[in-house]
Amino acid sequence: MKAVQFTGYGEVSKSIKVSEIEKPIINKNEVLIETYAAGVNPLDIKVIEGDLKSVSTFKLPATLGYDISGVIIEKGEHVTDFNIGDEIFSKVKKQGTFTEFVAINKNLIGLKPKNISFEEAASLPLVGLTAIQALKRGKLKSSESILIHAGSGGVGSFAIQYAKSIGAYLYTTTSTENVKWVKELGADRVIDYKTVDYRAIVKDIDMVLDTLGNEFTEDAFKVIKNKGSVITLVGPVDAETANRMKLNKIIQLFLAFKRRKITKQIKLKSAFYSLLFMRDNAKQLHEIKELVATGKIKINIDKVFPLNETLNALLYVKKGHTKGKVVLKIK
């Protein structure tokens, strides 16, 4: 079977691609899905570029793809949820899902939602459980404010409809010509990053979700008032993340100092700080069928790639100032 894999930890127009793999076999807690559609992310260019390397390690050359919705086409004995022809939905760990069959465990999928296409659930999985889980960890809850990063990204344009879900009054960020369409989406105060200074805006809030890192996680604890929530994506690793991540003493020192300025405005504002590292959940994936179902959260493709244009799809959300979603169209 065709499987798109990075070969070396690089330039990402340099490591790519198309193989011939064989097909998974399942063991008896797993079932064998048929690849119909793939989510590409942001998260894919970091494996390759190896800015995953210090938590993930990967045997090369590695199938690409995080994102699958697909059909079982067969399953394990022990497998008694799931049968055979159910279109599902997953976020996998490291299988890869830029092929055209992929073996997952039975608890890491859940039922498509009937209402979308493969297309549209194949955008769901790692953004979904991403702005859930961010925002659950922040302790988001009704009449609260939140300013959402990049609101017209995958993770953004989730989080901005999970929340308006929740009833938190929401500011975002975007770009010009994304502020109407991100309005749509649910967004109280949308800022338009390139004619005004967000910090100017956005005062006192209770959370802020951090997808850009750098200065903009330190400003973060500018906007939140005192004991409130900055929840990253991408910032520096805290304590009690690498504590649960078993990191070796030297390379906790090592992270301390990293986010020593971090350090200093937590203890400024009595603040709640957090990396978010997604971990996969079957029940989520429910939640988020859910969402869909009753049309809370609405979905937005911005392209679709076949899978011989892999490449072409990188390197189009490594541009940022996507519109939604990228998807692979596998069959």
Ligand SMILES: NC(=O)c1ccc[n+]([C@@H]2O[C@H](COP(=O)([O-])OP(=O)(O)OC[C@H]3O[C@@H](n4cnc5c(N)ncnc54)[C@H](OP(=O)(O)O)[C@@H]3O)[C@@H](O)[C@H]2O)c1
Contents of the next structure:
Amino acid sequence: MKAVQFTGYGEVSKSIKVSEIEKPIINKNEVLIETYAAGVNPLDIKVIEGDLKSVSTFKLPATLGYDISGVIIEKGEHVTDFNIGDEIFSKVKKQGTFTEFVAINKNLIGLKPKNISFEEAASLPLVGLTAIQALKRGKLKSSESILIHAGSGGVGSFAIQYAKSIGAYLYTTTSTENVKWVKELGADRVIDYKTVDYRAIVKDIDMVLDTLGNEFTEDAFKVIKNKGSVITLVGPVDAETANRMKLNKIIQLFLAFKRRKITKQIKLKSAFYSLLFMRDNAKQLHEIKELVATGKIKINIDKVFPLNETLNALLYVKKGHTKGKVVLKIK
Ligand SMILES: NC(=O)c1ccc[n+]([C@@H]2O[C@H](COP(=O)([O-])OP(=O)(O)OC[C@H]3O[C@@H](n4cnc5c(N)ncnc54)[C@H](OP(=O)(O)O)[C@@H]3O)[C@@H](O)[C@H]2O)c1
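Just the form predicted on its own so far, so send over the form predicted in complex with this ligand.
Every component of the complex follows; first up is the chain already shown.
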């Protein structure tokens, strides 16, 4: 079967190829999925460029991709909740969805929402789980306010609609051409980052979802109220996460040094700061299915590429201006 793999760490255009690999054999707890579509994420690029080498290692060449939608064509004897022919979507644990068939543990799949296409379903798992987990970690309530950076991106466009379903007041940032669309997603106040400095508008809010990092992480503390929350997807590792990862003393010291400015801000605002690493969660996949089925979450597919044009899909996502999501159509 065909698979898009990366062969070494480095520049995306020099590191991927289309390979012929063996079709997987499932174990008792797995299903075999015929892949219909696979979502493309900035994470796929970070993996190729070696940004995650310290936390995740791959035996190369390795098949790319985390998001998938497709149909169950075989199941292991311990799989009782799903049947052959079921249409599913999933975010797999160890990457490998840019291929025609994928073996997935039964605990990582959810039934695909019936009212959307396979391409739309494949765009949802990673960003949907991230947005849900981030807003839950920040304990966002209906009476509260949030700033979601990059509202037109994969995570941002889901998070806006999810925050709206909670009932929160929400600010978001995007560029001029996406202002109207992002407003339609449910943002109360859309700030065009090309013309306006959001720090002049957003004040005393309860939570920031930081999808951009660098100065955006530090500045988040300037717009939250005392005891507010900053949940980052890309900022420095917080002390609690570093402890949980059981990192050695030298790495802990290095991370503490890297977040020194943030530590100062946390103290000044008595704030809650956390770096989220999204996790697989079948219960939340079901929550996504319900949100989509009831029309609370709508999906915007920016571009669809065939599997043999994966490189173009990755280079497009790497530009950082995706409107919604980019997907590979595999069947
Ligand atoms: N830690 C985790 O578990 C986790 C999980 C998911 C994602 N992430 C990370 O979170 C980041 C966002 O992910 P994503 O999938 O949402 O990315 P994405 O879809 O590629 O985001 C693209 C969007 O960012 C917007 N953008 C770019 N610069 C901006 C700026 N200065 N201000 C406001 N918006 C800006 C663009 O809007 P315009 O075109 O209008 O500029 C575009 O719509 C990535 O770095 C990703 O790797 C981490």
